[in-house]
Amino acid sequence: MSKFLILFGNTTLLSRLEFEATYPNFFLEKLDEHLFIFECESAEAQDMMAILGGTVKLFEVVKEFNNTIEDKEFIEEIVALLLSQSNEPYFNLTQIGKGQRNVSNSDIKDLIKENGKKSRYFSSNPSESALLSHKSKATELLSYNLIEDSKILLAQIKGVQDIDDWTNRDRNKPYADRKKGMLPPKVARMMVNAALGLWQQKNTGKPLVYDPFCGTGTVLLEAGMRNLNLYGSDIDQQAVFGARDNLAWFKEEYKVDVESKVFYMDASHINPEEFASKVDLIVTEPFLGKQTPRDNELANVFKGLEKMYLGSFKSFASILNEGAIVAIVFPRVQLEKRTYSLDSLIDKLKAKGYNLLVDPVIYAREGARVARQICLFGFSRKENNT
């Protein structure tokens, strides 16, 4: 077993939910705001970065030191590691947490020079270092001081989020509607993974995923990246055509062979005849109302949204398998003295067979008026009293 340090992005709670649903046998221990540690076999960690949407970097612990180690010896150990891998290292050392050593990249470079070797180091800026680690043979090191255990962990980059690949699906697909297709692909992937992971804990085989508010098809593309069979629908005919085009582009671009069907439909009046079989996963972001609603409009906006959501959930029951998972975005607006949300809907849904599986997770872009509240429900027809 090896130790790994995993660095989540800004959506730490959602990233953690995604990881723990996808890898339920790995125990995550929090070290810092975005940094966690876990143990697994190296082979099991190999494909994590290609699967997870909320993970920026994955490091494997390569050395452990007593935290009484002198700074000079610490530098010597780092230099020995770098020179064992390259005659001309291109590197960066990042220290996270308390008790950081008085060690800089310049110190490391100077000692490498004393050893008669050339080296370069790169920026510690998270986005820049992620790009460099992905695109070059750069060696990124991370150290963390486990003060309670009197240890310093030195970890080396194992995997980096493929920035180009995410950008490709986000910006290069043929159809886009920035007014409707606003769900970020990484958030869509995290929702897909969380729902899929929870479903796989009790089921086997390949589930059928359905997005009843598919828009440009962001959820469908990310579910396709997990090799799932796909159904999508929307009440906007133009979105239906666009999502079909995007799926055709996706299958050709990524050489993915998955079953898919996108059709026109009102989510509150689903026709089961459109489906070849029952649905195992619903992953979706419905219409959340105006992006910048006025304060005096919010009460009526949320009243209308609750009616739409409730109607949709009632309709979902006609096409869901027993034990299906629903990952869905609820809107939430936080004012100075009042919060507008659909929390009251959760109790109503329980009476219809939808049980909240985990605490809702809030995701909000900086400056956005309407936040996303991501909820995961398990469906039981036996508990459906309608």
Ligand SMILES: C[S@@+](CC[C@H](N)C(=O)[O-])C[C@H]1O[C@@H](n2cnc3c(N)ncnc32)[C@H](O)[C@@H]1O
Second form
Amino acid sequence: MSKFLILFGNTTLLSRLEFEATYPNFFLEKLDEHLFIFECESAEAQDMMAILGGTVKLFEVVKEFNNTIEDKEFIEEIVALLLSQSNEPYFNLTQIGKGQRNVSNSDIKDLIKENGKKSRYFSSNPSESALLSHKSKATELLSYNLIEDSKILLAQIKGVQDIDDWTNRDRNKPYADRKKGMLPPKVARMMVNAALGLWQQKNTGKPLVYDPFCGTGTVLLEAGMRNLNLYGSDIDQQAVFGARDNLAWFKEEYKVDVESKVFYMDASHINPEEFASKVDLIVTEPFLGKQTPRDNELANVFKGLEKMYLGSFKSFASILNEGAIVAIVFPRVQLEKRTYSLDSLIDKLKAKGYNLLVDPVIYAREGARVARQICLFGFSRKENNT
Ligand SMILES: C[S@@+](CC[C@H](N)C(=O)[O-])C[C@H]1O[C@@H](n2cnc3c(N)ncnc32)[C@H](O)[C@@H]1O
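How about the form predicted together with this ligand, since we already have the form predicted on its own?
Next comes the full complex, this chain leading.
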């Protein structure tokens, strides 16, 4: 078993939900705002960065010291580690948390020089340097003082989010519709993974994913990255053509061979005949109302949305498998004195067989008026059905 430090992006709650659903056997312990620790076999961590959407970096603990270690000795240990891996290290040491050492990158460089070797370093906030470490294959080190255990953990980078790849799917697909609002691919991936992980805890095999408000197909592409079979539909014929184009581009670009079908459909009147088999996962971001509603419009907007959401959930039941998972975005607007949300829908949905599985997580872009609240439901006909 090895210890790993995992650095989540700024959507920590959602990143954590994604991780815990995907890896239910690994126990996460919080160290800092975005930094967590867990233990697993080294091989089990191999594919993590390719799977997770909400993780920026993964570090493996390579040394542990008693935290009474002198700064000088600490530097010597770091230098020995770097020189054991490279004749000309390119590195960065970041310390996170309390009890930090008075040790800088230039102290490390100086000692490497005393050893007759050249080195270079870069300094930056670890969550900001993902592109740099990914491209340069730099040795990024992170130290964390586990004060209660009197230990310092020294961890080395094991995987970095491939930012270019995320940007490729976000920006280079042929069809975009920024006016309607597209889900960021990382958020779509986190939703897919959370739903898939929860489903896999009780089911085996390859689930069928459906996005009934597919828009440009962001969710479908991210579910395709997980090699799932895909159905998508939309009430806007242009989105249907666009999502088809995006899927064709995606399959070619990523050499992914999954079944997919995108068609025109009103999500509140789903025709089960379009489906060759029942659906295991719905992952979707429905229409969230206007992007910048005025305060005096909000009560009406949310009334209309509640009706549309309820109608859609009723209609989902006709195509869902027993034990299906629904990961769905609810809109939420926070004013100084009032919050508008669809929280009241959650109880009504229970009566239709949809049980909330985890506390909803809010994802809000800076400056956005309408925040996204991500809800995960388990579906069962056996309980409380209409
Ligand atoms: C917020 S967008 C989804 C964006 C998508 N997640 C993406 O990243 O491109 C909502 C989509 O729902 C569609 N829509 C609205 N009402 C619908 C309905 N009743 N049935 C099906 N689709 C609907 C809209 O045409 C729009 O494409």
